[in-house]
Amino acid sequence: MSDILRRGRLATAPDEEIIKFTSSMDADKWIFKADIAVDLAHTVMLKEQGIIENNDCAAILEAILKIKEEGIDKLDHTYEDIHISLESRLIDLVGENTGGRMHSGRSRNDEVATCIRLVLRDELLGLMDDLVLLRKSLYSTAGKNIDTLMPGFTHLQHAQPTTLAHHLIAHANAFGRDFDRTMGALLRVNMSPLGAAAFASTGFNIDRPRTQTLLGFDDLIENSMDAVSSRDFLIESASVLANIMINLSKMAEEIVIWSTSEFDFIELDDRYTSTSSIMPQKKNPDTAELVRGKSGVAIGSLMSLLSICKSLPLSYNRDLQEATPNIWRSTETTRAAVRIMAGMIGTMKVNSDIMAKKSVAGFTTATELADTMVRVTGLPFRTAHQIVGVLACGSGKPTPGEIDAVAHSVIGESLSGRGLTEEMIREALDPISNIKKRNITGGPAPYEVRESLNKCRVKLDKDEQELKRLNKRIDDSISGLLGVVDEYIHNMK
């Protein structure tokens, strides 16, 4: 059959390469089920609209159904896009008489836009569905390791006695956002296009609101210029994105870190290391490392994004066909990284020892034995923090009589004149004593760290929840649809 497309207007057929350049099968296997779906509900409407005849309506749905069995490969990769490959394919099977039909009322622009839409909307429920996981897992390694003790870090220097329960629950809530974040960019990608045809939308009497409903759209995008042009779902799709492989990033960075030697506090099970060619010792945080890596291609994307869709001029424009594959990759990776990090969470070995034994070096204690000054002596803070600021270059374990020194080189006084006992200095030098003195919400202190837990096990139950309840609404609306064309089909021929 010749170009069903170029065979009007156009009398010269482009040669390989310009087809090449031109063509968009390598990134369109993301949407063949879509754009099944999306042929389904259009045909669906044609029909109920008197727009296309009942056997013609059987035919054409009957013919689709065949066409999603025999899967992408079957189609002719020659064609520019899915779309018209798909449609030639119909054609090929019922003829243009019944087939040519399929596509009345309707653009390849509509089209496209409300196929990226539905894929891209499954792939936001899948990667809340990986955020979930590894909310999970990072909650189950916190709730084992309420008592570990672990330094705190600012500007990566040993700063405050923590727990790695407090450290972990901090970048839970860092995804707990990015959950929040995907569920809005979700409202806002499941909203249909389809019925605005090129543009102008069309002098067929369409049902718009029907194929909404069919297709589990929530909403219609009711201006058919915004319609078929904006892309502004895809970049804050890929902000989402980009939002959480930095996130990731920081994990996997403290994650490379604390595998080093040097820190020894954890050791990654072995499926998610490597080891070394030449140095056969090695154990590497490979997997880490590529999760680190690969946030450059979500941040690309969101790069590119940007780029490709500045200052086009409305309504449609070939530009946009570069977009796509654009947030494709950036999901695909993101997803991967998401679940990759869930795992490696969940099965590391934690050296709680070393960890405790370094939660006190580099006098990570010194802000509370300045607190405990304040507290007990009346002493300014900043007077605190001048006196502990000279002791810091001590040994970080300072008696009695060092304190005394120094508080009388600054103030001309001694602090245990001012009742500043040495068992209030060993407690203040104690980090366990330290981090159950932070006992205010969302501190380390062991009854608030369960709190929080507790608190974010309700808020993840609420998500699962909301996740379940549009998952299951989207998939009765699909369901629903099938239905229609399984009645359309047996009862129309």
Ligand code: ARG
Second form
Amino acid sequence: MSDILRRGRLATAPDEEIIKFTSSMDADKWIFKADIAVDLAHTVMLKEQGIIENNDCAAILEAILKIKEEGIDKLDHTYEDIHISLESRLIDLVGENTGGRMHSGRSRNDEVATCIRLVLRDELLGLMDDLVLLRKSLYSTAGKNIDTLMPGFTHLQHAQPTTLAHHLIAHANAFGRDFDRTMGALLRVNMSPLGAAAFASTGFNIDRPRTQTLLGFDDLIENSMDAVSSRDFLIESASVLANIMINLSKMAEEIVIWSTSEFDFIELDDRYTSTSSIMPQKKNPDTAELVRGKSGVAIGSLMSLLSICKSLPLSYNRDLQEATPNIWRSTETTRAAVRIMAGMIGTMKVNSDIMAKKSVAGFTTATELADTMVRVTGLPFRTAHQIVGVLACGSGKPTPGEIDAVAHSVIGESLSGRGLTEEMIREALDPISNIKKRNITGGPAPYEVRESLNKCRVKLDKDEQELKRLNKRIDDSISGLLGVVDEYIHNMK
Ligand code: ARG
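Following the display of the form predicted on its own, present the structure of the form predicted together with arginine (ARG).
Entire complex below, previous chain first.
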């Protein structure tokens, strides 16, 4: 048997169905480049520690770079995973006496854990970029709609007037927290398990901090058993991703509702819509529906990860292989959904006249009318609430005469007698003055919304700077690794 893994211990080769069942080659396309980086860093460290000779090191490094060029398709896909097929290709290229030394002092268990962390690190950094894009899009649309009136809803019933800017900032703030959560997850992802080997570390004199630095990790996962067994970083990241998709799905649902003829608050740009194969007039918000639907993928991935990892004994178990693809499914879906939503918000047409008209439908100014009664006449709020509640059973646009009549029936006197003027009533029923009065921190008053937009933009700037700094640190480490690789190859020539 030429299989470099099974030839010693195992006599019978698995049949096609077993290979298909046990192989991770398909999902390993995600970690191919990371595996190359891990091989390079490990080989550099083996040489520096005197575990392999300089000439073997140079030959291995050169061959690994060649394998990177050749790409994953050139690898033997009948092997059970990328790690062993890559090693087998290395041995094809440089012979076993050299290539067969690369795996000294490590195992596929620490190798795969390292690869997953490297790729997930990049995905989380990319996700944070995507979230910046989305927040920018929301802030920019909010900035243009500080005076765009709309009804605010509770229970999806008209509640009080607000503005589109106030509404969009609410969503943007959630994505700001998603950014922070992603950053938090990244802290625990960007740690090196390499050097843990199978689980008990190794008797070779390896240098774990060296590979940690070469690969741009912030720290080590110190305990070697923990290093190969833990996938809590996957669960944490998947939970952050699921949360983002939940936040997106809430927006997507509103976009779907707002696009109906009943609401008609917005019209999506054509590129985010589809039409019907039978009903020629249809303009369907399919992209928003799919964002809503795909939240199920992120939730499902999290559930799969939790159930696969549940009750696994220490240390490595092959079950873990089944966990990994879930994180790629979720990052791919979530990142695309975040970017799509940024574009959808940035290009939608806002029907501000319709929104303004609807902002008073359903007597949304009732609360302000009751509040005005309290402030002017000194009535307890509960009593004013009752009077306006009775008025709400009428037209929803009470006249001063109706107000006095209902006040009489409830408290036995008129409110005009207690100082409530027609002008005050008119103002209480006006949606624009409703908004202006809600000038408490975080409220919809234009001044407040401008203030909160400013704060949001300051935080966004800070987030972008931090992201830049992180990306640069990691890019520098990887270029440093490639520099050392280059040096070790050329020194031998
Ligand atoms: N394909 C494996 C995974 O994703 C790599 C580690 C294999 N380790 C082993 N002991 N079989 O987990």
